[in-house]
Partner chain sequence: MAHNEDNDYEYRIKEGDHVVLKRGDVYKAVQIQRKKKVIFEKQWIFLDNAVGHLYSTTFEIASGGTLQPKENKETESSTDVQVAGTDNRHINDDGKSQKLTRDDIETMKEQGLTDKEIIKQLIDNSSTFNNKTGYAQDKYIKKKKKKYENTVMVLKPTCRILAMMYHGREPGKICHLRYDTLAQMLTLANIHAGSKVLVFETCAGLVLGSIMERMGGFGSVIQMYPGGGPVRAGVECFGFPAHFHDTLHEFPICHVNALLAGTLDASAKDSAPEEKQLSVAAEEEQKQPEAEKQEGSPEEESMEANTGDDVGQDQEKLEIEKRQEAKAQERKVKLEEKRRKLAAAAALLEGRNADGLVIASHFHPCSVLLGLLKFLSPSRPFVVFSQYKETLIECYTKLKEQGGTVNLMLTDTWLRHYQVLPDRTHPLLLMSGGGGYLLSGTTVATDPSKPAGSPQAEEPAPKRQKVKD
Amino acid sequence: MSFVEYSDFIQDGDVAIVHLGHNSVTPVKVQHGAQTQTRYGVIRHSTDLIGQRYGSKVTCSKGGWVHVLHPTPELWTVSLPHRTQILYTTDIAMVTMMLELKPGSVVCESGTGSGSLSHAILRTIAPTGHLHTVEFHQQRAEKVVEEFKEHRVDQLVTVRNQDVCKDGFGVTGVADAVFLDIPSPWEAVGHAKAAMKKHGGRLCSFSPCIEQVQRTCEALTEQGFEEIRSLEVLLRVHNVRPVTLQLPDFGPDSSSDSSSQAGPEAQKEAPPSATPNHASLKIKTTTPPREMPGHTGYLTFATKPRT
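Output the structure for the chain only; the required form is predicted on its own.
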């Protein structure tokens, strides 16, 4: 099992994702002799998981069942233990696209946090790319190192426990892209520029407040960055559901007046003058939610000039 490679069968030591319902997934470390308790009953790892295909339907001890899924960055994002506020798939998709990440890219990231974006970056740049990620908090840095090893992507990432605003990323002239998710990104812009390759590269900064965006954009301009753009991504999900529409009654047809004057024979051939009041039409349509998730943060993108 690896977050960047697919395996067919569940093995001892894997991290599997147990799908309990539409909005309920949980990661499970698969181990011989271990058990996982769910609301549908107990899952016994040795008999119910190990050797089974990923995607299998597993029956629990109470008769209920769950699906056991192969881990992906998207599933990890919605099931990981939160040590910090994380980026979700809506913003992550925009980041990976606008930074022009691809297999073989070298990326610098700060801060690592809970590793939500880190896993998506690793899947995108594998198998020949590398991620240099910096985390200021020592315990969070140690924990994410454990997770990268457990998820078998540690060969693609280097974790540093240091202050990126003072000490930088620990590398110079290697990065194709830099991502900043720190309280004062403007203090790290100079280090980001130094870490990027001499000829070009893309930078992204995530900030929840517009004042942070303003100071970051000023710093980017001072450092000579070009194509500076800020945006926010708002997700609006439309629900598909059947609705019943009453057909309107427009009253008697004007042709019925003329047909009444045309004699008995013409009246027999005339169509019904109006649609019955109870007539209706059932269709499927989409409706926007009454409430929707709002602002998450601003994404500021910039390009290092090719000098």
Given for the second form:
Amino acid sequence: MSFVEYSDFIQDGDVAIVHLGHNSVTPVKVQHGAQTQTRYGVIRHSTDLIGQRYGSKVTCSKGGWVHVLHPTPELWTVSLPHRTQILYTTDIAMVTMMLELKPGSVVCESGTGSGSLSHAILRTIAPTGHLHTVEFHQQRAEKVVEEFKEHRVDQLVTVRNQDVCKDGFGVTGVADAVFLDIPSPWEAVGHAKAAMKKHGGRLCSFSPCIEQVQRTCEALTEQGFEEIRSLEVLLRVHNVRPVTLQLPDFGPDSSSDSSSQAGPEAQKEAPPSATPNHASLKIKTTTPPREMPGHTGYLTFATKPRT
Amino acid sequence: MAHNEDNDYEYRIKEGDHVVLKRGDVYKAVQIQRKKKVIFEKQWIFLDNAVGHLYSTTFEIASGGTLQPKENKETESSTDVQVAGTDNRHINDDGKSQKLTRDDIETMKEQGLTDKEIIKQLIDNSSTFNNKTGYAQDKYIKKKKKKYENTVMVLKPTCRILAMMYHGREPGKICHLRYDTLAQMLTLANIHAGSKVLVFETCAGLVLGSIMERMGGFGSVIQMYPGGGPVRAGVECFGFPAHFHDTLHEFPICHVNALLAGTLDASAKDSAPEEKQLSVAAEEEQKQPEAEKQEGSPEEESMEANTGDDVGQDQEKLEIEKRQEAKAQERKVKLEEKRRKLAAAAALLEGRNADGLVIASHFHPCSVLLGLLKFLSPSRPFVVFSQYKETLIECYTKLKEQGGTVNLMLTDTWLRHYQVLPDRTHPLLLMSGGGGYLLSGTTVATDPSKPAGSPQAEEPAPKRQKVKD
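Form predicted on its own done; form predicted in complex with the partner chain now:
First the chain shown before, then all remaining chains and molecules of the complex.
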């Protein structure tokens, strides 16, 4: 197992993702002899996990079952322990494409936060790229180093514990792309430019507030960035469900009694008037969730020209 | 320093390169060919002069359509305007504010005035410009600049640029797949180097090319194609290095059933219908030279009459036969190559251990999805794009019935661009109404042969337990 390479069977030391149903997932560090408690009972790693195929159904002690999945950056994003606010897959997908990431890309990122985006970047730039990620919070930086090791992507990433606005990314002239998710990105735009390759590259800044976007765009223009575009992308979920809709009774219709209408019409005419009418139509449709995330952050993209 | 120069070589435009032309938000993918006329934004251009320059260079289009690298990048500051109004109370739309006529402007263009000079003339001849507010003046200049600008940027193609280009120019060709939706697909399907991905698309090859870019020439991509042959014009636009194409395989969807049943014999001669067609075509073409020969015979006779040389005729006959043989040989080689490719793709599929599945087509996705899902390992992601939500509702329902998948999600994305200017930041007035729908999920192992009924009987109970919890 690695976050950048699939394997078929669960091994000791892997990180597996337990799918508990209803899009609820939790990561598990697989260890010989260890146990994991779930709401359906205990999973015994030695017998239930190690040697099993990823994707298998595992029956827990209380008789309930779960599926054990191979980790992916997307599953990690919805199961990781939050140490900060994180970027979700919809924004991550947009960032990955608009930064033009691919195998071999060298990327600078700050702040690392909980590492949600970092894992997605690493997946895309492996096996020949590199991620330089800067996090000013010491514990967070240490924790994420540990996770990168557990997820077997540590050879692709350098974590630096410093303040990007003061000290930059620790590299110059190497990056194809820079990502900023910090409170005052305009203070880091100069460092971002310095970190990027001479021939140019792409930059993205993620900010929840429009005032941050405003100041960042000004800084980007000042530093000679081109093609500055701000946008917002939201995920809309459609819940599939069957819906039954009643059909009202208009009473006996003399004009169209023996004419063409068949289907529900025939049902409707069965009970004349005294008994309540239960004619209805069943359809398969989707309903929106009652509430949804209506704002995550604005994404500002720009191109650094050749300098 | 030498190292630096090597680096630059990589970024230089070369003859034969696939590039993207850009002006404003308009893109066009073309190949750099000597003396090739290219029409971009109603203008004729020759790209010859771009060769040797660096990518992302902006060129001015000189007379005759030749390119000239644009000298100094003018700063975006507006043409020195001092007078401005406070609001628009004195501006009336009477159509008389501009004194220059269309013909005047055309003459200026013919005289070879730059966009800047033309705009200056427009402003000088506008009776209302000085009454406009500063913001309105900026907007006016920007609008006119866009109209009279005569430059083009030459870009290296990427998935981002091509997805935006196709969406802007020919959305019908890519099933109205919006670029952010494509971005979601690539991420949701966990496309990465070293995996084995199945693709079924009728999006001109854009989806296929994007996947190949993300795999960077590591791993394998198998294009499952409908009909006679795979369509992938869009893949060419990416301008991938040759070795990328070694990772690309193709398999006709009409053989999927045979492959699943284990009756596909790729090594046998005429297993494929289109191969049959091919061989028939080959036979026909084999006949053609014969016909040619017959037609040619009177000439030969006359030649014979002229020269009286029997040996010459024999030689000619021999040559024709040789040519025929060579052609047949060529056909044979081609057929053999095709068969070999089919066998290679079949071998990749037979293990039923693919790492990802991406579907984006104008076919009904349900049968495609259910058919191709069988080739995936358990615990692997898949994503289906459709322009229509209803088709994905059907896919969702079928998958729920048959099992073998988790994390099913039917989604679409909402995308809004912003104008960001000091004190004038707001969403753009127009936005895309929809970029298509996605169904994504993860495969899981189906119960292996269901041993002795007991687990099956157990299943409903824990489900109820789940609800209680």
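All values derive from a computational prediction rather than experimental measurement. Residue numbers count along the first chain shown, from 1. Definition used throughout: the rigid core is the maximal C-alpha set that superposes within 1.5 Å between two forms.
A rigid-body turn of 14° separates the smaller part from the larger between these two forms. In this core superposition, residue 292 moves its Cα by 2.9 Å between these two forms.
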